[in-house]
Amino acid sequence: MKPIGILGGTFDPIHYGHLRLAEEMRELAGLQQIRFIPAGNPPHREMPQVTASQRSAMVRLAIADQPAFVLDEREVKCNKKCFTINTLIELRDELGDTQPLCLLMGGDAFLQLHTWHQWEQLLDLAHIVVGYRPGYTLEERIHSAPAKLREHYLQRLCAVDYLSRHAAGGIAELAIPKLEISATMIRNRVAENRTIRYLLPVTVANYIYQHHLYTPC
């Protein structure tokens, strides 16, 4: 059965880094559907400049042209706080125990697992498929990391072809080429009156000029 992806983020907004690292998870881990979950109220930072349901919006202009990748807007509709484990749990209880699902992420995110509320239960419902800059393993940068999360992964760690063969309890790494780009670049680009083109879909670009997102009050 082949694993589905999770990509959780504020998408403040969503831009081709995004949609690159999805593209380049979903063919090297054999994804059938990556799921884009836009957060609602994060709790690992500030709440973000617009609104929730603008965000979700953009992403799915974002994410129209490309069938495997669908918009879930769960953590959008929810007025509390979201956290990853309650995503989890309710997606597992939706697709059933044998449903692989992988839970998409970067190297820096990672690393901050430990931070999150329940990281220990995390790998009981998903595995977790790291993406990192080739020729910068997460192999180098884990002995920074603390001690659980070192063993956590050290005891996880498998190939890519486990994620289909197991519903969950893998950690797979990912070597993939990143786009400098940043949400926080193109939200300062609008604020400076600066072309975001070739940094985003013309049509979240289109969006975010027409309900003028990111201006200076």
Ligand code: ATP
Second form
Amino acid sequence: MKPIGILGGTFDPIHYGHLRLAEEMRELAGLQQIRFIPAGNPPHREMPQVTASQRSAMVRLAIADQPAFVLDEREVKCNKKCFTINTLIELRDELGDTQPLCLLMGGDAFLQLHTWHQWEQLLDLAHIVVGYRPGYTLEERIHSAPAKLREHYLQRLCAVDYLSRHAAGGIAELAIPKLEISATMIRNRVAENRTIRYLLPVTVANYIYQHHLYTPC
Ligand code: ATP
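Output the form predicted together with the ligand next; the form predicted alone has already been displayed.
The complete assembly is shown below, putting the previous chain first.
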């Protein structure tokens, strides 16, 4: 069964780094769909300046021309703190026990996984698929991670074909050229009145300007 990908993030704002990560993973892991799930009240960060519904609106604009990309607003609409583990429990309930689910993330996010709420249970509900730069594998960096995360990684590492044959439990790595773009870079550039053209879809850039986002008060 073709896996469904889940890409969570603050998306403050969404940019081509996120979109290329999703598109490359869709192709390499044979994902039937990717759900973009903007964080509501992010447990790991301060509240962003922009509202959750504005971040969500920007994701909607960014993915409009890719039918395999879907906006899932459950965390934005949730009034309390939403953790990834709870989102996965809900998705597992809705999609059934046999549907492969892949939690997608960049290598930087994976190396912080041990700081996530109930992180050791995530693999009971989904696979984890990590994008890393070609020539720069997680294997080299995992040695600096805490022992528990290292153990998880070494025990669960799997090939891509495992992802469609099992519902959850594997950690796969995919070599993905990383675009040196971050949401922080975009926010800073807007604040400094510098161009953000070609860093994110033009529809998202227009939304930022129309709503005067990221400009100093
Ligand atoms: P910020 O600069 O505000 O920290 P960000 O650009 O890193 O934000 P997030 O919303 O925190 O974006 O990231 C969501 C996911 O996208 C994470 O798994 C992260 O690793 C991945 N990601 C972010 N930027 C890139 C990029 N340029 N290339 C590949 N993956 C990325």
